[in-house]
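Here you get one chain, nothing else, as structure tokens; it is the form predicted alone.
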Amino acid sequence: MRMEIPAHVAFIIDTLEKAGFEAYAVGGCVRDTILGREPGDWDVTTSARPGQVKRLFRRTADTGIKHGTVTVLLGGDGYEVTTYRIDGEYEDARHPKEVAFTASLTEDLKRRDFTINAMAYSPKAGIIDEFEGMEDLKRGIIRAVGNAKERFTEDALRMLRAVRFSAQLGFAVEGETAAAVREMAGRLSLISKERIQAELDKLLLSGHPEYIRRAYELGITAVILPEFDRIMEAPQRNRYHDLSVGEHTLKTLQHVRADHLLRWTMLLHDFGKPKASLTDPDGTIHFHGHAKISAELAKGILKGLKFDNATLEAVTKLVYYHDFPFPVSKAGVRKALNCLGEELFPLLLEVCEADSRGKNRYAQETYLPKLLAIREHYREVREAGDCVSLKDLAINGRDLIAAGMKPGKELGDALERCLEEVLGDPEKNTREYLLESALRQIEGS
């Protein structure tokens, strides 16, 4: 089979071969090209040692020299070129303590995680497939190279990567590989939170975010996200739901676009329901106040996974307001815009729609028309240019000081009360009215 490879990759392989070395494109780029997908990056493996690679190319960077990796810089791009190697003992369930270089491509491919990632290609030799990766691509399975327990002992993160690849490719996890995950999932507690975050993010942004169910079934979430197990085991019995909390959550993930903030919001939006659950004598289950509890849990989870502050704050806010606790009116939309900000408010509408579509037919018939009304109010508010924040207010602190008010909390409170009036009635956003209103407030206090 002949593959189309980028000119720079072909140049690297050709340069190494002309110098007497073996060289192949390897790993995910080979897999994705066979599947007709666009590879994210291209890696090369070679029999040349790092020093030999550096002498053959004009511009290089020592990005992983200890483990045999040199980045070859061509144009504005970098390509990792790694010497064939055998990994030594793994000391932290993630990285080998040391590596030994080898002249054998087969030995190098043996250390890789899954068969579909253990294929190599060069224009001269074609595809090298020592572990039936092509067959596994045809069968649609994720299977560990060699002994699954050994692969997961070397690098525990591979267990979560198995589910992530299954979600990205729509594949199943092969039986023996899945059994090894169930047995060894506890080792994921040894992996850094940053690595867990990165894999979960890729899973959620995949074409099958609902495959996080597989992480639950394999015992992975019990270790890295136990709150998810709780919602998978939490029933919902009321007029709006015909699914458990967890199954509802999985459905909402399928109804929202692949956006970082949106997918994380839908995953976390009902995590507070198990704690808020109250059952009536007739068996109806209520979840009063669950949005606030979910927001608190979301903040802790995102912080624990080492997310950046911007993501933490945005997702927490979207989770808190996902039930849209505002009047379905233009005044309600203005208040919501003030609470969330103009960037997050459109995302909240997407969250509300996904949440509604994850409910039963009665709930959809109840909430989706309201959401259409909210969208129409939002359009009208935007077109009118209504004031939705202090920066749009017709007066500011300097105006109140000029009118005789002293700087301090009283001044800030007066501006907030003015804004509250304007959110209810944008016609009041005039300098004259607001100055008079602010002074009236001070005199009456």
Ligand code: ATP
Contents of the next structure:
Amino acid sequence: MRMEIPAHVAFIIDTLEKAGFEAYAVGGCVRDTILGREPGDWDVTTSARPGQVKRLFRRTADTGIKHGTVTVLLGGDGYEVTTYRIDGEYEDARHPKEVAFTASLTEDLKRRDFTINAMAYSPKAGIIDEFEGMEDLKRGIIRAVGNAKERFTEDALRMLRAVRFSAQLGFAVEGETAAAVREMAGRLSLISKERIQAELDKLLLSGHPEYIRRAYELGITAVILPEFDRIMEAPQRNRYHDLSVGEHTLKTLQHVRADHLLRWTMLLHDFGKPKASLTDPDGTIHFHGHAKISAELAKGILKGLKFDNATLEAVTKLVYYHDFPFPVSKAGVRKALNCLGEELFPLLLEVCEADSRGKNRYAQETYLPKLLAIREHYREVREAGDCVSLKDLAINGRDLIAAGMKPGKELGDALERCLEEVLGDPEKNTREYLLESALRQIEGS
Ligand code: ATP
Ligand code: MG
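Got the form predicted alone; could you also share the form predicted in complex with adenosine-5'-triphosphate (ATP)?
Next comes the full complex, and the chain you just saw is listed first.
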């Protein structure tokens, strides 16, 4: 079988072969090309040692030279070229203690995680498929190369990767591989939070974010995200919900676009419900104050997963306000814009919409028209260029000092109260009115 490969990759393979080495495109790029998907990056595996690779190409970078990887730079792009290797004994389910180079392509393919990721290709040799990767692609299954339990003992992250690939490709995890995950999932506690974050992120941004349910069923989330198990086990019985908190969450994930902040917000938005849950004598379940609890939990979880501050703050905020606790009016929209900022506000509307679409018909008929009204108010507020933050206020601290106020907390509070007035009524955003109002407040206090 012939495969289309980029000219740069063909050039790298050809250069290595002409120098007497073997070289193949390998892993995800072969898998994705066969599936007709656009590969994220192209990796090359070769019998040449890193030093030999470096001598053959004009521009290279030592990205992972200890592990045999040299990045070859061609045009504006980088291609990872890695020497055939065998991963030595593994230390604490994380890092191979040492890697040994080998002359055998088969040995290199054997160390890879799943059959569909263990195929190689070169224009001369065609597809090298020693573990039925092609068959598994056709069958739509994720299967470990060799003995699944052994492979998960070497590197526990592979268990989460199995679910991540199944979510990206819409595949099932093959029976024996799944059974091994069930048995070994506890070992995921040994894996660094950064690696877990990266795989969870890919799972959530995939075409099937709801496949995180598989991670729950296989006992993975119990180890890396136990709060998720709590929502899967939390019933909801009220006017707006027919599904458990967890199933509702999965539905909202499917109703929001594949954006990093949006998907994480939907995953976490109801994590506070189990804690907030109160059942009436008639069996109705309420969750008063859950958004705030969810926001606290979200913050802790994202921190624990070593997320950057920007993501942590944005998601926490979106979770906190996911119920849109503002009046449905232009004043309400201005308040929301002030709380969230101009960048997050439109995302909040997407969160609210996905949340509504994850509820029952009655809830959708109640909330979706409300959301339309909010969007209309938002359009008008923007068109009018209304003031929604201190920086748009017609007066600032210097004005108040010039009018005789002392710098300090009192001055800050006076400005905040002026802003509040203006959020309620933009007509009040004039120097004369606000100066007078601020001075009146001071005298009154
Ligand atoms: P993506 O599209 O996410 O980049 P990928 O298959 O290229 O998918 P990578 O994480 O980039 O995945 O890894 C590249 C290749 O290296 C894999 O296809 C697999 O062959 C191998 N590999 C990566 N991580 C592991 C691991 N933890 N255990 C075994 N093999 C791995
Ligand atoms: Mg890759």
